[in-house]
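Heads up, the chain below is alone and in the form predicted on its own; it's given as structure tokens.
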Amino acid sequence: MSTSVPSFSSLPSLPIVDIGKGEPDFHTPDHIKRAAHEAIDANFTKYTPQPGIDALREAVAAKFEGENGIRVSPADVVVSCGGKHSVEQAIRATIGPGDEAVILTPHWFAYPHQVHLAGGRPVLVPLDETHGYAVNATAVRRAITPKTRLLIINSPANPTGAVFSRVQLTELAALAVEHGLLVLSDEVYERLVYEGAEHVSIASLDDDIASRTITVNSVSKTHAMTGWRIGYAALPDNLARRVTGIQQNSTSAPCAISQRAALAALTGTQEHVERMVAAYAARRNLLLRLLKDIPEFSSTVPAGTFYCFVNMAAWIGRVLNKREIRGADDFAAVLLDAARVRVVPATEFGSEKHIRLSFAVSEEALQEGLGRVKSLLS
């Protein structure tokens, strides 16, 4: 793919370059696909137990203990139709009308909506961009009220790429225990960390926080299985039973064939994960180099995920391609219309002054896309 940019009058005839998408561009590994074929050939195509097949729940429990340092019984694991489904069901099981959920922002777009759907009220606590979106425990404490029921955290974080340190998580854990809060920890990007960054599961810190933490994960990002729709959660106390009841009366158990594939993903070779992370790391470095050449863009260095959260505030209030830029939505629309480059505006993530770029795309797409953006903005 060429990085030369023709005149912008001819750009509408060019294919769109998508550097915003939120899923791996790798294919599901062959050994995982074989497990699905074997399940079909064995006629493993019927309903399964509502919280998932026993073998998969046991594998999830072993994964949590071996990789994350979380001791959990298979009986406390519920397998669902994706990480989003696991988060939504956990919120429904813990939030009711009038309850509040504290959410660190910028945030994954679905959290506030899911809290609203449960009848609750999301309380957003801004993270400081100048400090790499680190947790501010004092700000979190100020947001807690007698109505607060749940603290939602996401590390590695979509969309910022921030990875919360052990110290930051320890401060959040102390607040949760002090105020009797439940914690929902979304860890679907846990394996995608770079340059020595360490993913820490908050439930691994001590027994007190483990007893009040819901840990959510999935096979989507780690194993390039977004379309297979398998997520899972470790739920303390009697929450697994409550979530199973919700699932039983909504979606029922997830796809039997996908569960067998997920079992192969968790118990089989992990070489594909290492290859993907190495590729993402190289693309991340390329993206950061390309961004340095684009006028009035800035970004923190993402320590995890495959996203780069770009500050474009300098363009707000200006006119670009005959359109006034009032915020991220306008800016993203101009990039698409004038440069045929698709990015994700961060409005739904809680910011009008950012866009989210993805490096889960080829190096050629990054070079072409950022080359077009640079030419347009220059």
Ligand SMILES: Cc1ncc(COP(=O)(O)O)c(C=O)c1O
Contents of the next structure:
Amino acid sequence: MSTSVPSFSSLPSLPIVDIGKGEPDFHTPDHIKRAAHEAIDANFTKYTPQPGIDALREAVAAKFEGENGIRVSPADVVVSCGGKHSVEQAIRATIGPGDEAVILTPHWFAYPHQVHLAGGRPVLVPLDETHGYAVNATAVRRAITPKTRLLIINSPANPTGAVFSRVQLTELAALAVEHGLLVLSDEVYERLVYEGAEHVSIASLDDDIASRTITVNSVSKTHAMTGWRIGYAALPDNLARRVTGIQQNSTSAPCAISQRAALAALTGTQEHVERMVAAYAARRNLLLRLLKDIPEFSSTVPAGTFYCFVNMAAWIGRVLNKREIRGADDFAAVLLDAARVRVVPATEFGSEKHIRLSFAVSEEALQEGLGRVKSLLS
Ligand SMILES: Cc1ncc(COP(=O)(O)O)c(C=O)c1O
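Now that the form predicted on its own has been shown, please provide the structure of the form predicted in complex with this ligand.
The complete assembly is shown below, putting the previous chain first.
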């Protein structure tokens, strides 16, 4: 792909460059694919136990203990059809009509919808953009009511790329314990952290918070396995039984073959993870360099994930490509129409003033995409 900036008269014939993608561009590693082939060849193609095969639940429990410092029995692990499925089932198991769930925003788009689907009410509490989307514990405290049942947290965070510090997590844990809340901690980006950032699982802080925290993870982002649809959760307080009941009456257990592949991902070499993280780190640096040249963009430096959250508020109220920019949706539409560059407007993440860029795309795509955006906006 050429990295030269095109002339805009020729744009309609240019291929679209997607710099918004929410999944690894790497292929699933060979040893994981081999485990799936072997499962098929061995006719491991039937229904499995509802909460997942024993070997995988044991591997997940060992992973939580070894990597996250969360002590959990395999009996408290439920394997699901993806992190999204685990989040949804956890919400469904804990939220009922009238219950409130506190969600820190900007947020992954699915949380409020899933709370609504369970009959609950999402209560959005803004993170502090000027301090790298840090937790504002006072705002969280103010949002808690007698109806609050669940606090949903996501670190490393989609879409902001923020990683909550141990201090911030300790503050949230104290609030949860004080107010008797359950915590749902979505940690699907845990391995994608940069420049010494540390991922801390809130459930590892102490026994009190561990006993009220559901930790969700998945093989999607860490092992480039988005299409295999395997997630998992550590569920305290008999919630594993509840979630198993929900799964039994909805999807049944996840795909047998994918479970064997996930087992290989968790128990085999982790060399591929290091390789992918090194590539993301290099692309992140490139993206941050390229962003410096784009007029009137500001962004925080993402400590984790493969996203960069860009504030484009300076463009609101102006006209670009004959279109009035009223917010992120208009802005993203203009980038697509006029520069053939796809980014994700943050409207569904809770902001009209931001777009989400991804560095789970090639360096060529970043150079080409940002080059076109720069030409359009300059
Ligand atoms: C924050 C967050 N949680 C959960 C998921 C779900 O991932 P999956 O269902 O592929 O495991 C995603 C996917 O984009 C995500 O960004």
